[in-house]
Partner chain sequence: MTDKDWRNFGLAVVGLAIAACLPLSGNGYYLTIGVTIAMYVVLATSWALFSGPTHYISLATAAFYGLGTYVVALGIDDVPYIVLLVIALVVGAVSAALVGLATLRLSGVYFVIFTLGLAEMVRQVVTWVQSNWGGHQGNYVLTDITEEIIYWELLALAACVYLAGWLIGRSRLGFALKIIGNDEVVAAHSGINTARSKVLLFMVSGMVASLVGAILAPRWTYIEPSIAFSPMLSFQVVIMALLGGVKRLWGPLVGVIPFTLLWEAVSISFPNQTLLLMGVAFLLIVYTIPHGFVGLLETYSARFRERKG
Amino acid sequence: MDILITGLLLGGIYALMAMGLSLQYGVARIMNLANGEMLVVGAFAAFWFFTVAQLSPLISVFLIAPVIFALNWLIYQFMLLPLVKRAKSQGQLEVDSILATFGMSFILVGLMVAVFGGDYFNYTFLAEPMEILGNTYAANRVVAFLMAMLIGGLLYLWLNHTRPGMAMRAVSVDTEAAGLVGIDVQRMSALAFALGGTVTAIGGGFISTFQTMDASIGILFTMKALIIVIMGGVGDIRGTIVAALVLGLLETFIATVIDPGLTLAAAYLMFILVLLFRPQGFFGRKPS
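Please output the structure of this chain alone, in the form predicted on its own.
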(Lines of atoms letter the chains of each structure in order from A and count residues from 1; the text may use other names and numbers.)
(Lines give C-alpha, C1' and ligand atoms only; values in the text may rest on other atoms or scores of the structure.)
Protein backbone atom coordinates (compact mmCIF):
# COMPACT_ATOMS: atom_id res chain seq x y z
CA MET A 1 0.00 0.00 0.00
CA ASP A 2 2.89 2.36 0.77
CA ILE A 3 4.30 1.82 -2.74
CA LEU A 4 0.87 2.53 -4.25
CA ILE A 5 0.30 5.80 -2.38
CA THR A 6 3.89 7.01 -2.83
CA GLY A 7 3.70 6.19 -6.54
CA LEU A 8 0.43 8.06 -6.95
CA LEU A 9 1.84 11.11 -5.16
CA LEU A 10 4.90 11.04 -7.44
CA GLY A 11 2.67 10.58 -10.48
CA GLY A 12 0.61 13.61 -9.49
CA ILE A 13 3.79 15.67 -9.40
CA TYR A 14 4.70 14.40 -12.87
CA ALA A 15 1.21 15.28 -14.12
CA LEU A 16 1.65 18.86 -12.92
CA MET A 17 4.75 19.35 -15.05
CA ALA A 18 3.44 17.54 -18.14
CA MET A 19 -0.05 18.96 -18.67
CA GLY A 20 1.25 22.27 -20.00
CA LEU A 21 3.50 20.62 -22.57
CA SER A 22 0.59 18.42 -23.64
CA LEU A 23 -1.42 21.52 -24.55
CA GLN A 24 1.48 23.22 -26.32
CA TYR A 25 2.51 20.22 -28.39
CA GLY A 26 -0.93 18.75 -28.92
CA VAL A 27 -2.72 21.92 -30.03
CA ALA A 28 -0.14 24.53 -31.02
CA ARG A 29 2.16 21.85 -32.53
CA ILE A 30 5.12 23.40 -30.68
CA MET A 31 7.65 21.00 -29.19
CA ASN A 32 8.66 23.34 -26.38
CA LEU A 33 12.09 22.42 -25.02
CA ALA A 34 11.90 25.42 -22.69
CA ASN A 35 8.94 23.88 -20.84
CA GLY A 36 11.09 22.94 -17.85
CA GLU A 37 12.53 26.45 -17.63
CA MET A 38 9.01 27.88 -17.44
CA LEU A 39 8.36 25.49 -14.56
CA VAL A 40 11.46 26.81 -12.80
CA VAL A 41 10.23 30.39 -13.39
CA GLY A 42 7.04 29.49 -11.52
CA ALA A 43 9.10 27.89 -8.76
CA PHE A 44 11.32 30.97 -8.43
CA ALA A 45 8.26 33.22 -8.28
CA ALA A 46 6.64 31.12 -5.53
CA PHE A 47 9.95 31.09 -3.63
CA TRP A 48 10.28 34.88 -3.91
CA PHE A 49 6.73 35.58 -2.75
CA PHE A 50 7.11 33.20 0.20
CA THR A 51 10.51 34.47 1.41
CA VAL A 52 9.96 38.19 0.77
CA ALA A 53 6.23 38.67 1.30
CA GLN A 54 5.45 35.56 3.41
CA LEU A 55 2.73 34.70 0.90
CA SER A 56 1.57 31.10 0.65
CA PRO A 57 2.33 29.33 -2.67
CA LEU A 58 -1.32 28.29 -2.69
CA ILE A 59 -2.09 31.96 -3.34
CA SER A 60 1.01 33.28 -5.12
CA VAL A 61 0.89 30.75 -7.98
CA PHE A 62 -2.46 32.15 -9.04
CA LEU A 63 -1.27 35.74 -8.69
CA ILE A 64 1.58 35.13 -11.13
CA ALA A 65 -0.59 33.10 -13.52
CA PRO A 66 -1.80 36.15 -15.56
CA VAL A 67 1.79 37.38 -15.95
CA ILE A 68 2.99 33.96 -17.13
CA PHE A 69 0.02 33.71 -19.50
CA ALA A 70 0.85 37.09 -21.05
CA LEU A 71 4.54 36.19 -21.32
CA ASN A 72 3.81 32.93 -23.15
CA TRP A 73 1.29 34.66 -25.40
CA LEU A 74 3.96 37.18 -26.44
CA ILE A 75 6.53 34.42 -26.96
CA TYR A 76 4.14 32.66 -29.31
CA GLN A 77 3.17 35.81 -31.21
CA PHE A 78 6.64 37.23 -31.75
CA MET A 79 8.94 34.19 -31.79
CA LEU A 80 6.93 31.12 -32.77
CA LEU A 81 4.18 32.41 -35.03
CA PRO A 82 6.67 33.43 -37.77
CA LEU A 83 7.94 29.84 -37.70
CA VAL A 84 4.39 28.53 -38.01
CA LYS A 85 3.64 30.78 -40.98
CA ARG A 86 6.78 29.85 -42.92
CA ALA A 87 6.66 26.09 -42.20
CA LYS A 88 5.64 24.09 -45.27
CA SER A 89 4.96 20.94 -43.27
CA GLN A 90 4.40 19.73 -39.73
CA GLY A 91 7.85 18.16 -39.75
CA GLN A 92 9.52 21.45 -40.58
CA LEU A 93 7.56 23.23 -37.84
CA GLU A 94 8.65 20.64 -35.28
CA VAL A 95 12.31 20.99 -36.22
CA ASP A 96 12.15 24.80 -36.21
CA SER A 97 10.28 24.94 -32.90
CA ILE A 98 12.71 22.51 -31.26
CA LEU A 99 15.66 24.68 -32.29
CA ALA A 100 13.93 27.94 -31.32
CA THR A 101 12.73 26.77 -27.90
CA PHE A 102 16.08 25.09 -27.20
CA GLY A 103 17.68 28.50 -27.62
CA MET A 104 14.93 30.11 -25.54
CA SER A 105 15.69 27.70 -22.70
CA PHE A 106 19.25 29.06 -22.51
CA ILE A 107 17.94 32.63 -22.49
CA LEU A 108 15.58 31.86 -19.60
CA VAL A 109 18.33 30.10 -17.65
CA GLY A 110 20.65 33.09 -18.17
CA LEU A 111 17.98 35.53 -17.01
CA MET A 112 17.19 33.49 -13.90
CA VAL A 113 20.88 33.22 -13.01
CA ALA A 114 21.26 36.97 -13.46
CA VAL A 115 18.24 37.76 -11.27
CA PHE A 116 18.33 35.02 -8.62
CA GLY A 117 21.89 33.70 -8.86
CA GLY A 118 23.06 30.19 -9.60
CA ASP A 119 22.66 28.72 -6.12
CA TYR A 120 20.17 26.06 -5.09
CA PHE A 121 17.06 27.28 -3.32
CA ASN A 122 14.28 25.79 -1.21
CA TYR A 123 11.93 26.78 1.57
CA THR A 124 9.76 25.09 4.17
CA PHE A 125 6.04 24.96 3.47
CA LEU A 126 3.60 22.32 4.79
CA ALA A 127 6.54 20.07 5.62
CA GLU A 128 4.69 18.43 8.50
CA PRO A 129 3.79 14.73 8.25
CA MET A 130 0.33 13.55 7.21
CA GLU A 131 -0.94 10.06 7.93
CA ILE A 132 -2.72 8.16 5.15
CA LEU A 133 -3.86 4.55 5.75
CA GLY A 134 -1.34 4.06 8.52
CA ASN A 135 1.65 5.50 6.66
CA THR A 136 3.18 8.98 6.91
CA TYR A 137 3.67 11.33 3.95
CA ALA A 138 4.72 14.96 3.60
CA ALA A 139 1.72 17.28 3.49
CA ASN A 140 3.23 19.44 0.72
CA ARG A 141 3.43 16.42 -1.62
CA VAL A 142 -0.17 15.51 -0.85
CA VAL A 143 -1.26 19.08 -1.62
CA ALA A 144 0.70 19.04 -4.90
CA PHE A 145 -1.02 15.79 -5.87
CA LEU A 146 -4.48 17.15 -5.06
CA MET A 147 -3.79 20.34 -7.03
CA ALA A 148 -2.59 18.29 -10.01
CA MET A 149 -5.82 16.30 -10.01
CA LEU A 150 -7.89 19.48 -9.62
CA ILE A 151 -6.11 21.30 -12.46
CA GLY A 152 -6.27 18.23 -14.67
CA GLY A 153 -9.96 17.75 -13.98
CA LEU A 154 -10.76 21.40 -14.70
CA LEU A 155 -8.76 21.31 -17.94
CA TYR A 156 -10.52 18.13 -19.04
CA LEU A 157 -13.95 19.61 -18.35
CA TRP A 158 -13.04 22.86 -20.11
CA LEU A 159 -11.72 21.08 -23.19
CA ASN A 160 -14.75 18.81 -23.45
CA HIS A 161 -17.66 20.96 -22.30
CA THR A 162 -17.01 24.53 -23.44
CA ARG A 163 -17.02 26.02 -26.93
CA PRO A 164 -13.43 27.38 -26.75
CA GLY A 165 -12.25 24.05 -25.36
CA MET A 166 -13.94 22.06 -28.12
CA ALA A 167 -12.54 24.49 -30.70
CA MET A 168 -9.08 23.84 -29.26
CA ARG A 169 -9.64 20.09 -29.51
CA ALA A 170 -10.70 20.52 -33.13
CA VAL A 171 -7.46 22.35 -33.89
CA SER A 172 -5.48 19.54 -32.27
CA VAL A 173 -7.18 17.00 -34.53
CA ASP A 174 -6.90 18.82 -37.86
CA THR A 175 -5.85 22.44 -38.28
CA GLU A 176 -7.06 22.72 -41.88
CA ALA A 177 -10.50 21.30 -41.18
CA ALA A 178 -10.82 23.51 -38.09
CA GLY A 179 -10.07 26.58 -40.20
CA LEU A 180 -12.68 25.56 -42.77
CA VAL A 181 -15.46 25.55 -40.16
CA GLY A 182 -14.61 29.05 -38.96
CA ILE A 183 -12.25 28.38 -36.06
CA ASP A 184 -9.46 30.92 -35.68
CA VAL A 185 -6.59 28.43 -35.68
CA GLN A 186 -3.90 31.03 -34.95
CA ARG A 187 -5.79 32.39 -31.95
CA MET A 188 -6.50 28.90 -30.58
CA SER A 189 -2.86 27.89 -30.97
CA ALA A 190 -1.68 31.01 -29.17
CA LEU A 191 -4.23 30.38 -26.41
CA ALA A 192 -3.07 26.77 -26.05
CA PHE A 193 0.59 27.76 -25.86
CA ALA A 194 -0.08 30.49 -23.29
CA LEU A 195 -2.37 28.28 -21.22
CA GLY A 196 0.15 25.44 -21.35
CA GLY A 197 2.94 27.69 -20.11
CA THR A 198 0.71 28.96 -17.31
CA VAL A 199 -0.19 25.45 -16.13
CA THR A 200 3.49 24.49 -16.20
CA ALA A 201 4.48 27.53 -14.10
CA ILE A 202 1.70 26.84 -11.58
CA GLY A 203 3.00 23.29 -11.35
CA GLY A 204 6.46 24.66 -10.69
CA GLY A 205 5.12 26.73 -7.82
CA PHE A 206 3.66 23.67 -6.10
CA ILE A 207 6.69 21.48 -6.83
CA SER A 208 8.96 24.11 -5.26
CA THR A 209 7.32 23.48 -1.87
CA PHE A 210 9.27 20.21 -1.51
CA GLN A 211 11.86 20.13 -4.33
CA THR A 212 15.25 21.84 -4.10
CA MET A 213 15.85 23.71 -7.36
CA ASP A 214 18.30 25.84 -9.27
CA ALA A 215 18.15 27.75 -12.54
CA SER A 216 19.56 24.90 -14.63
CA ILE A 217 17.33 22.04 -13.45
CA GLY A 218 14.62 22.69 -16.05
CA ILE A 219 16.00 20.25 -18.64
CA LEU A 220 15.25 17.32 -16.30
CA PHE A 221 11.62 18.38 -16.05
CA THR A 222 11.38 18.88 -19.81
CA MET A 223 12.61 15.38 -20.61
CA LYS A 224 10.31 13.72 -18.09
CA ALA A 225 7.34 15.76 -19.31
CA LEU A 226 8.09 14.80 -22.91
CA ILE A 227 8.11 11.10 -22.00
CA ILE A 228 4.74 11.45 -20.24
CA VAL A 229 3.08 13.42 -23.05
CA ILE A 230 4.08 10.92 -25.72
CA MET A 231 3.16 7.95 -23.53
CA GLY A 232 -0.28 9.37 -22.76
CA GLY A 233 -1.09 10.54 -26.29
CA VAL A 234 -0.19 13.95 -27.64
CA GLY A 235 -2.77 16.57 -26.71
CA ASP A 236 -4.85 14.30 -24.44
CA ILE A 237 -5.00 15.67 -20.88
CA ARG A 238 -6.62 12.46 -19.63
CA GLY A 239 -3.81 10.42 -21.17
CA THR A 240 -1.19 12.74 -19.70
CA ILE A 241 -2.55 12.25 -16.18
CA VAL A 242 -2.80 8.47 -16.57
CA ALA A 243 0.71 8.22 -18.05
CA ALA A 244 2.10 10.37 -15.22
CA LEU A 245 0.48 8.16 -12.58
CA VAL A 246 1.71 4.97 -14.30
CA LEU A 247 5.24 6.37 -14.49
CA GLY A 248 5.13 7.41 -10.83
CA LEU A 249 3.99 3.94 -9.79
CA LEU A 250 6.65 2.26 -11.95
CA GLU A 251 9.50 4.38 -10.62
CA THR A 252 8.37 3.92 -7.01
CA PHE A 253 8.13 0.14 -7.45
CA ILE A 254 11.59 -0.05 -9.05
CA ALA A 255 13.15 2.18 -6.38
CA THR A 256 11.57 0.23 -3.51
CA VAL A 257 11.85 -3.35 -4.74
CA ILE A 258 14.96 -3.35 -6.95
CA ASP A 259 17.31 -0.32 -6.92
CA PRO A 260 16.69 3.46 -6.82
CA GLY A 261 19.44 3.90 -9.39
CA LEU A 262 17.35 2.08 -12.00
CA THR A 263 14.30 4.37 -11.91
CA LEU A 264 15.41 6.52 -14.84
CA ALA A 265 16.36 3.46 -16.87
CA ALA A 266 12.92 1.93 -16.17
CA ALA A 267 11.21 5.13 -17.28
CA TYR A 268 13.07 5.20 -20.58
CA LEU A 269 12.48 1.46 -21.12
CA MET A 270 8.76 1.97 -20.71
CA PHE A 271 8.96 4.93 -23.09
CA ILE A 272 10.71 2.80 -25.72
CA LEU A 273 8.15 0.01 -25.37
CA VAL A 274 5.30 2.49 -25.88
CA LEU A 275 7.00 3.87 -29.01
CA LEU A 276 7.48 0.34 -30.37
CA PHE A 277 4.07 -1.15 -29.64
CA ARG A 278 1.69 1.80 -29.23
CA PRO A 279 3.31 4.88 -30.79
CA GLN A 280 0.10 6.91 -30.54
CA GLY A 281 0.24 6.59 -26.74
CA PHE A 282 -2.30 5.24 -24.26
CA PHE A 283 -5.17 7.45 -25.42
CA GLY A 284 -3.80 8.84 -28.69
CA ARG A 285 -5.50 8.49 -32.06
CA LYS A 286 -4.18 5.96 -34.54
CA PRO A 287 -2.92 7.62 -37.74
CA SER A 288 -5.44 7.30 -40.56
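What you see is a predicted model; the values in this text were computed from it and never measured. If you superpose the two forms and keep the largest set of C-alpha atoms that fall within 1.5 Å, you have the rigid core. Numbering follows the first chain given and starts at 1. First, how it differs from the form predicted together with its partner chain.
The block above covers the form predicted on its own; next, return the form predicted together with its partner chain.
Shown below: the chain alone.
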Protein backbone atom coordinates (compact mmCIF):
# COMPACT_ATOMS: atom_id res chain seq x y z
CA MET A 1 0.00 0.00 0.00
CA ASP A 2 2.82 2.29 0.95
CA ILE A 3 4.62 1.48 -2.28
CA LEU A 4 1.44 1.94 -4.25
CA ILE A 5 0.80 5.48 -3.07
CA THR A 6 4.41 6.60 -3.09
CA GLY A 7 4.73 5.16 -6.58
CA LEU A 8 1.63 6.94 -7.82
CA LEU A 9 2.81 10.22 -6.33
CA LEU A 10 6.12 9.86 -8.15
CA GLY A 11 4.41 8.73 -11.33
CA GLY A 12 2.26 11.86 -11.33
CA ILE A 13 5.33 14.06 -11.51
CA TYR A 14 6.86 11.86 -14.17
CA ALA A 15 3.68 12.27 -16.18
CA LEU A 16 4.12 16.03 -16.17
CA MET A 17 7.74 15.86 -17.26
CA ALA A 18 6.98 13.30 -19.98
CA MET A 19 4.10 15.41 -21.29
CA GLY A 20 6.67 18.10 -21.94
CA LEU A 21 8.83 15.74 -23.96
CA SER A 22 5.81 14.34 -25.73
CA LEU A 23 4.87 17.82 -26.96
CA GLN A 24 8.39 18.41 -28.21
CA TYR A 25 8.66 15.09 -29.99
CA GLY A 26 5.06 14.60 -31.03
CA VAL A 27 4.38 18.08 -32.36
CA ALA A 28 7.71 19.76 -33.04
CA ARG A 29 9.29 16.42 -34.14
CA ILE A 30 12.39 17.15 -32.10
CA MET A 31 13.80 14.23 -30.14
CA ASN A 32 15.09 16.43 -27.34
CA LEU A 33 17.92 14.80 -25.43
CA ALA A 34 18.36 17.99 -23.39
CA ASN A 35 14.90 17.61 -21.89
CA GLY A 36 16.21 16.37 -18.54
CA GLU A 37 18.59 19.30 -18.30
CA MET A 38 15.65 21.67 -18.71
CA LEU A 39 14.08 19.85 -15.79
CA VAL A 40 17.21 20.40 -13.70
CA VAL A 41 17.20 24.08 -14.70
CA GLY A 42 13.67 24.31 -13.29
CA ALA A 43 14.79 22.55 -10.13
CA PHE A 44 17.79 24.84 -9.73
CA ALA A 45 15.64 27.91 -10.18
CA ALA A 46 13.16 26.72 -7.54
CA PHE A 47 16.06 25.98 -5.22
CA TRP A 48 17.55 29.40 -5.80
CA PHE A 49 14.30 31.27 -5.16
CA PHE A 50 13.74 29.26 -2.02
CA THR A 51 17.19 29.80 -0.51
CA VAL A 52 17.62 33.41 -1.60
CA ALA A 53 14.12 34.78 -1.25
CA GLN A 54 12.37 32.09 0.84
CA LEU A 55 9.89 31.89 -1.99
CA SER A 56 7.74 28.77 -2.08
CA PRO A 57 8.37 26.59 -5.16
CA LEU A 58 4.62 26.54 -5.68
CA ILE A 59 4.83 30.24 -6.48
CA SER A 60 8.28 30.45 -7.98
CA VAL A 61 7.54 27.89 -10.73
CA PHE A 62 5.12 30.42 -12.17
CA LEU A 63 7.82 33.09 -12.15
CA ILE A 64 10.25 30.70 -13.82
CA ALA A 65 7.78 29.47 -16.42
CA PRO A 66 7.77 32.55 -18.73
CA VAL A 67 11.56 32.69 -18.72
CA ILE A 68 11.90 29.00 -19.57
CA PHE A 69 9.22 29.39 -22.21
CA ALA A 70 11.14 32.22 -23.84
CA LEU A 71 14.41 30.32 -23.59
CA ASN A 72 12.98 27.23 -25.26
CA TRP A 73 11.29 29.32 -27.91
CA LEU A 74 14.63 30.92 -28.73
CA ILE A 75 16.33 27.53 -28.79
CA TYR A 76 13.77 26.31 -31.29
CA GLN A 77 13.92 29.41 -33.48
CA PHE A 78 17.67 29.79 -33.62
CA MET A 79 19.06 26.32 -33.06
CA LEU A 80 16.51 23.78 -34.21
CA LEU A 81 14.62 25.52 -36.99
CA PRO A 82 17.78 25.68 -39.14
CA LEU A 83 18.05 21.92 -38.75
CA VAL A 84 14.39 21.44 -39.67
CA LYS A 85 14.96 23.51 -42.79
CA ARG A 86 18.22 21.79 -43.65
CA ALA A 87 16.88 18.25 -43.26
CA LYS A 88 15.91 16.48 -46.45
CA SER A 89 13.94 13.79 -44.63
CA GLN A 90 12.44 12.97 -41.27
CA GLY A 91 15.31 10.55 -40.65
CA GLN A 92 17.88 13.24 -41.30
CA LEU A 93 16.11 15.61 -38.92
CA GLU A 94 16.01 12.91 -36.28
CA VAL A 95 19.76 12.35 -36.46
CA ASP A 96 20.54 16.07 -36.54
CA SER A 97 18.21 16.97 -33.69
CA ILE A 98 19.51 14.12 -31.55
CA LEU A 99 23.08 15.29 -32.05
CA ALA A 100 22.26 18.97 -31.58
CA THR A 101 20.19 18.53 -28.43
CA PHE A 102 22.78 16.17 -27.06
CA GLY A 103 25.35 18.93 -27.48
CA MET A 104 22.96 21.38 -25.82
CA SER A 105 22.53 19.08 -22.87
CA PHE A 106 26.27 19.22 -22.26
CA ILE A 107 26.25 23.00 -22.54
CA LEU A 108 23.40 23.25 -20.04
CA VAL A 109 25.16 20.91 -17.60
CA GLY A 110 28.37 22.85 -18.08
CA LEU A 111 26.62 26.17 -17.43
CA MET A 112 24.90 24.87 -14.33
CA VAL A 113 28.16 23.48 -12.98
CA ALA A 114 29.78 26.85 -13.68
CA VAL A 115 27.04 28.80 -11.93
CA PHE A 116 26.03 26.51 -9.07
CA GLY A 117 28.92 24.09 -8.81
CA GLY A 118 28.72 20.35 -9.19
CA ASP A 119 27.45 19.55 -5.68
CA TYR A 120 24.22 17.95 -4.68
CA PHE A 121 21.57 20.39 -3.58
CA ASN A 122 18.34 20.13 -1.69
CA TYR A 123 16.19 22.25 0.58
CA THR A 124 13.50 21.62 3.12
CA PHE A 125 10.04 22.49 1.97
CA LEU A 126 6.81 21.16 3.46
CA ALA A 127 8.67 18.21 4.92
CA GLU A 128 5.95 17.56 7.49
CA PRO A 129 4.17 14.20 7.50
CA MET A 130 0.72 13.84 6.05
CA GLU A 131 -1.63 10.95 6.63
CA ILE A 132 -3.36 9.16 3.78
CA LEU A 133 -5.33 5.95 4.34
CA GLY A 134 -3.57 5.24 7.58
CA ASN A 135 -0.04 5.71 6.26
CA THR A 136 2.04 8.83 6.44
CA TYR A 137 3.65 10.50 3.48
CA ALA A 138 5.77 13.61 3.11
CA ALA A 139 3.50 16.55 2.41
CA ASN A 140 5.86 17.91 -0.26
CA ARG A 141 5.36 14.78 -2.36
CA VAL A 142 1.61 14.99 -2.07
CA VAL A 143 1.52 18.68 -2.91
CA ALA A 144 3.89 18.22 -5.84
CA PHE A 145 1.67 15.44 -7.14
CA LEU A 146 -1.48 17.53 -6.86
CA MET A 147 0.15 20.47 -8.61
CA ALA A 148 1.44 18.20 -11.38
CA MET A 149 -2.05 16.80 -11.85
CA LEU A 150 -3.51 20.29 -11.93
CA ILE A 151 -1.08 21.54 -14.57
CA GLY A 152 -1.29 18.34 -16.57
CA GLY A 153 -5.09 18.55 -16.45
CA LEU A 154 -5.08 22.16 -17.62
CA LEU A 155 -2.74 21.23 -20.47
CA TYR A 156 -5.01 18.37 -21.44
CA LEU A 157 -8.07 20.62 -21.47
CA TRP A 158 -6.21 23.26 -23.44
CA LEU A 159 -5.11 20.73 -26.06
CA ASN A 160 -8.57 19.26 -26.41
CA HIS A 161 -10.87 22.21 -26.07
CA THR A 162 -9.23 25.28 -27.57
CA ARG A 163 -8.42 26.26 -31.12
CA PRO A 164 -4.65 26.52 -30.67
CA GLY A 165 -4.68 23.23 -28.79
CA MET A 166 -6.60 21.61 -31.61
CA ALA A 167 -4.16 23.06 -34.15
CA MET A 168 -1.28 21.64 -32.17
CA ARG A 169 -2.81 18.20 -32.13
CA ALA A 170 -3.41 18.46 -35.86
CA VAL A 171 0.29 19.15 -36.44
CA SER A 172 1.12 16.16 -34.32
CA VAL A 173 -1.11 13.88 -36.40
CA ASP A 174 0.07 15.05 -39.80
CA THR A 175 2.45 17.95 -40.34
CA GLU A 176 1.75 18.31 -44.03
CA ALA A 177 -2.01 18.06 -43.84
CA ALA A 178 -2.02 20.58 -40.99
CA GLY A 179 -0.13 22.99 -43.23
CA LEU A 180 -2.67 22.44 -46.00
CA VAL A 181 -5.60 23.46 -43.82
CA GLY A 182 -3.94 26.73 -42.98
CA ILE A 183 -2.17 25.98 -39.72
CA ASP A 184 1.14 27.76 -39.30
CA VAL A 185 3.13 24.59 -38.66
CA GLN A 186 6.36 26.38 -37.92
CA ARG A 187 4.76 28.62 -35.30
CA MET A 188 2.93 25.68 -33.74
CA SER A 189 6.13 23.66 -33.58
CA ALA A 190 7.97 26.52 -31.88
CA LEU A 191 5.08 26.94 -29.48
CA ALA A 192 4.93 23.23 -28.72
CA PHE A 193 8.67 23.04 -28.15
CA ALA A 194 8.60 26.05 -25.81
CA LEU A 195 5.53 24.80 -23.99
CA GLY A 196 7.05 21.33 -23.65
CA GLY A 197 10.24 22.73 -22.17
CA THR A 198 8.22 24.83 -19.74
CA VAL A 199 6.08 21.94 -18.57
CA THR A 200 9.18 19.83 -18.00
CA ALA A 201 10.91 22.61 -16.07
CA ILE A 202 7.84 23.09 -13.87
CA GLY A 203 7.98 19.37 -13.16
CA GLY A 204 11.62 19.89 -12.17
CA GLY A 205 10.62 22.63 -9.76
CA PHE A 206 8.20 20.24 -8.05
CA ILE A 207 10.63 17.33 -7.99
CA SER A 208 13.22 19.52 -6.26
CA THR A 209 10.90 19.87 -3.24
CA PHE A 210 11.48 16.26 -2.25
CA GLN A 211 14.48 14.96 -4.16
CA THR A 212 18.16 15.76 -3.92
CA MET A 213 19.55 16.77 -7.28
CA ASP A 214 22.78 17.78 -8.93
CA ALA A 215 23.71 19.43 -12.19
CA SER A 216 24.45 16.22 -14.05
CA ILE A 217 21.37 14.24 -13.08
CA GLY A 218 19.37 15.49 -16.08
CA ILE A 219 20.21 12.56 -18.30
CA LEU A 220 18.44 10.15 -15.95
CA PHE A 221 15.27 12.17 -16.26
CA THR A 222 15.70 12.38 -20.02
CA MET A 223 15.91 8.60 -20.15
CA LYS A 224 12.84 8.14 -18.01
CA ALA A 225 10.82 10.67 -19.98
CA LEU A 226 11.84 9.06 -23.26
CA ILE A 227 10.90 5.63 -22.04
CA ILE A 228 7.54 6.87 -20.78
CA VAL A 229 6.77 8.61 -24.07
CA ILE A 230 7.62 5.52 -26.10
CA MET A 231 5.71 3.27 -23.76
CA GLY A 232 2.67 5.48 -23.83
CA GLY A 233 2.82 5.97 -27.57
CA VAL A 234 4.10 9.21 -29.11
CA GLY A 235 1.47 11.95 -28.98
CA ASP A 236 -0.88 9.89 -26.80
CA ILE A 237 -1.49 11.85 -23.59
CA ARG A 238 -3.60 9.17 -21.97
CA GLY A 239 -0.90 6.57 -22.70
CA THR A 240 1.81 8.89 -21.39
CA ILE A 241 0.02 9.31 -18.07
CA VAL A 242 -0.55 5.59 -17.63
CA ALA A 243 3.06 4.82 -18.57
CA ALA A 244 4.35 7.44 -16.13
CA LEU A 245 2.28 5.96 -13.31
CA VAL A 246 3.50 2.47 -14.15
CA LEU A 247 7.10 3.63 -14.14
CA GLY A 248 6.60 5.49 -10.86
CA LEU A 249 5.19 2.34 -9.30
CA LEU A 250 7.84 0.02 -10.67
CA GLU A 251 10.64 2.34 -9.65
CA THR A 252 9.30 2.76 -6.14
CA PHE A 253 8.83 -0.98 -5.86
CA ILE A 254 12.38 -1.76 -6.94
CA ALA A 255 13.84 1.04 -4.81
CA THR A 256 11.98 -0.18 -1.73
CA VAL A 257 12.27 -3.91 -2.14
CA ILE A 258 15.62 -4.36 -3.88
CA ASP A 259 17.88 -1.32 -3.92
CA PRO A 260 17.34 2.43 -4.36
CA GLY A 261 20.37 2.54 -6.67
CA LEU A 262 18.57 0.58 -9.37
CA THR A 263 15.95 3.09 -10.53
CA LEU A 264 17.35 3.38 -14.02
CA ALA A 265 17.60 -0.38 -14.29
CA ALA A 266 13.88 -0.44 -13.45
CA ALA A 267 13.16 1.94 -16.30
CA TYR A 268 15.22 -0.22 -18.65
CA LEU A 269 13.43 -3.34 -17.59
CA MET A 270 10.19 -1.74 -18.59
CA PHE A 271 11.70 -0.40 -21.79
CA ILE A 272 12.87 -3.85 -22.84
CA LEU A 273 9.48 -5.38 -22.12
CA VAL A 274 7.79 -2.71 -24.20
CA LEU A 275 10.28 -3.12 -27.06
CA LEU A 276 9.78 -6.85 -27.12
CA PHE A 277 6.04 -7.01 -26.70
CA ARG A 278 4.38 -3.69 -27.49
CA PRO A 279 6.70 -1.45 -29.52
CA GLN A 280 3.71 0.59 -30.65
CA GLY A 281 2.95 1.73 -27.09
CA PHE A 282 0.28 0.75 -24.57
CA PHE A 283 -2.73 1.92 -26.54
CA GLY A 284 -1.14 2.33 -29.94
CA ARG A 285 -2.19 0.32 -32.91
CA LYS A 286 0.41 -1.42 -34.97
CA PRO A 287 1.86 1.14 -37.35
CA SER A 288 0.79 0.48 -40.91
